[in-house]
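As a starting point, one isolated chain is supplied in C-alpha cells, in the form predicted on its own.
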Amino acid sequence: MRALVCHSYGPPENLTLQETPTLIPDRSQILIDVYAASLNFPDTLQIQGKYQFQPPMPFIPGSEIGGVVRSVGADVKGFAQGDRVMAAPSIGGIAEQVLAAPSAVRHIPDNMDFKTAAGFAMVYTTAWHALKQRAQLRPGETLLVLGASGGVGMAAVELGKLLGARVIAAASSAEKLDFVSQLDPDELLNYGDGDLKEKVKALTDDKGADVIFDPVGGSLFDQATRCIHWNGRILVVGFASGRIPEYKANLALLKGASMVGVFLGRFRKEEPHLYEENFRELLDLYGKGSVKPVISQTFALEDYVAAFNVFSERQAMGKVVLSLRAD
C-alpha cells in the first residue's frame, strides 16, 4: 500500500510517499481502507517533532480518517466487513489502509461522506468538551473565539451558538471572517492590525468575554488575559502562533478570572464515559443537521506538501483533507 512516513523531523518535503507492506489486524484491531485522511495542526508539529506525543522513527502521520472496514480480528465485536467508519487512530492515517483499536473506530451515519468523517472527531469533540466541561458555558455568556476561521475555531463558534452563547468569531483577515461568517455568529473581530482587547471591549461595553477560546496562544493570549470579564475562563486550546505564553497571577487576581486547559487525549483516558457521551451527543446533533462540518479544501494524496503548508502559512479555514480513494 502507499504511505507518507516521516524518516527525520522537518518540513513536509521531508516526507516521502512510498510503498509500504500490507497490514495485517491481530485479534483486537480493525483493518480499514482509508478513503480520505484529514489534517490537523497537531500532524504539522509532529512531523517537525514539536508535539507533547512523538512516535518513534519512521512513522506514518495521520490522526483521522473515513472509510471502510476491510477485516477485523477474532475478538472484534460490533465492526464487519464492508462498515462504513470513522477512525482517530493517533498515527498511521495517511495511508491507503490503517489499523485501528475498536475504541478508535465508529460507524457513520449514511448521510456523511468520508471527507466529512475524516474531519469530524478532533475538532468536534475538542471544542464541544472545552465549552461544555472545561468553561461550562452558559446561555446568554459572550463566546469569543480566536482563529474562528480553522477547524476547531469553526466548530467552537457552531456549538457556541448552538448552547446559546453570544458569540464573537475573530480572526486575523477579512477574508478568513467573510468564511466564518456562514455560521451566522453575533459579531466579527478582525485582530489582523494586532488590536484584540480594545476591540473586544468595545463589543462588550468595556466588560470583556465570559469565556475565550484560544487555539493561537502568543501575543493574543496575552491580549484575552486583559478583556476577560469577572469570573471569566479562558480556555487554552493550542499555540499556533508558534509561542506559549504565561499568565500573570496578578491578571487572574483583578478579574477573579480562570485559565482552564483543554487536552482533549487526556480528557479520552480520565474519563472515558464522558468522553462517549460527548461524540454520541455530537453525532446526534450532526443526525439532526445542528452541525455542518465545512470541508474547504481537498488535495490528492500527492499533493501532501501543499497541504501540510496550509497550515505552516497560517492559510487553514474549516477542515482539510487529503483524497486516497474515490468516495
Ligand SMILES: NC(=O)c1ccc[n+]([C@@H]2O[C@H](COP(=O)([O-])OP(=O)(O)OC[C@H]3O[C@@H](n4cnc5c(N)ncnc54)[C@H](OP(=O)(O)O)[C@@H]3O)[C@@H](O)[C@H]2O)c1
The other form holds:
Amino acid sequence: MRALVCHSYGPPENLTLQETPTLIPDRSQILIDVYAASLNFPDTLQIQGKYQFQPPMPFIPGSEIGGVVRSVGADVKGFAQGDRVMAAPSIGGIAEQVLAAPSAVRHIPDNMDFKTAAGFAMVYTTAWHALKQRAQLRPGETLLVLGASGGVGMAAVELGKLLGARVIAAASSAEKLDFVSQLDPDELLNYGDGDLKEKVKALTDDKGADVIFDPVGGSLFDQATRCIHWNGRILVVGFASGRIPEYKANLALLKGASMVGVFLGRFRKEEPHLYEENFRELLDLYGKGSVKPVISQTFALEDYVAAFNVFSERQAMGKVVLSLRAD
Ligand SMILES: NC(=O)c1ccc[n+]([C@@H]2O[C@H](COP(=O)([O-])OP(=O)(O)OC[C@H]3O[C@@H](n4cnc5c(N)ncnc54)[C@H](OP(=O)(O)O)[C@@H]3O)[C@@H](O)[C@H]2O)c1
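Having seen the form predicted on its own, could you give me the form predicted in complex with the named molecule?
Next comes the full complex, this chain leading.
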C-alpha cells in the first residue's frame, strides 16, 4: 500500500510517499481502507518533532480518517467488513490502509461522506467538551471565539450557537470572516490589525465576553484576559500563534475570572463515559443536520506538501482533507 512516511523531522517536504508493507490485523484490530484523511494542526507539529506525543521513527502521520472496514480480528465485536466508519488511530492515517482498535472506530451516519467523517471527531469533540464541561456555557452568555475560521474555532462557533450563546466569531482577515459568516454567528470581529480588546468591549457594552474560546494564544490571549466579563472563563485550547502566554493573576482577581484548561486526550482517559456521551450527542446532531462541518480544502494524496502548508501559512479555513479514494 502507499503511505506517507516521516523518516526525519522537518517540513512536509521531508516526508516520503512510498510503498509500505500490507497491514494484517491482529485478533483485536480493525483494518480499514482509507478514503479520506484529515489534517489537524498537531500533525504539522508532529512531523517537526514539536508535539507533546512523538511516535518512534519512522512513522506515518495522520490521526483521523474516514473509510470502509476491510477485515476485523477474531475478537472484534460490533464491526464487520464493509462498514462505513470514522477512526482516530492517533498515527498511521495518511495511508491507503490503517489499523485501529475498536475503541477508536465509530460507525458514521448514512448522510456523512468520508471526507466529513475524516474531519469530524477531533474538532467537534474538543469544542463540545470545552463549551459544555469546561466553560459550562449558558444560554444568553456571550461567547468570543478566536481563530473562528480554523478547525476547532469553526466547531466552537456552531456549537456555541446550538447552546444558545451570543457568539462573536473573531478572525484575522475579511476573507476568513466571510468564511465564518456561513456558520451564522451573531457578530463578526476582525483582529487582523492587532486590536481585539477594544473591539470586544464595543460589542459587549464595555463588559467583555463571558466565555472566550482561545486556540491561538500569544498576544490575543493577553488581550482577551482584559476583555472578559465578571465571572468570565477563558478556555485555553491551543497555541497556534506559537507563543504560550502567561495569565496575570491580578486580572483573574479583578474580573472574578478563571482560566480553564481544555485537553481532549486527557479528558478521554479520565472521563471515558462522558467523552462517549459527548460523541454520541455530536453524531446525533450531525444526523439531524444541526451541525455542518465545512471541508474547505481537499487535496490529492500526492499534494500532501500543499495540504500541510495550509496550516504553517495560516491559511486553514474549516477542515483540510487528503482524498485517497473516490467516495
Ligand atoms: N486542547 C485540545 O485538546 C486541542 C484539540 C485540538 C486542537 N488543539 C489545538 O488548537 C489549535 C488550533 O487547531 P486547529 O486544528 O483548529 O488549527 P487551524 O485550523 O490551523 O486554526 C488555528 C487558527 O489559529 C489562528 N492563528 C493565529 N496565528 C497563527 C499562526 N501563526 N499559525 C497558524 N494559525 C494561527 C488562525 O486564525 P487567524 O488567522 O484568524 O488568527 C487559525 O485559523 C492548535 O494549537 C491545536 O494544537 C487543541
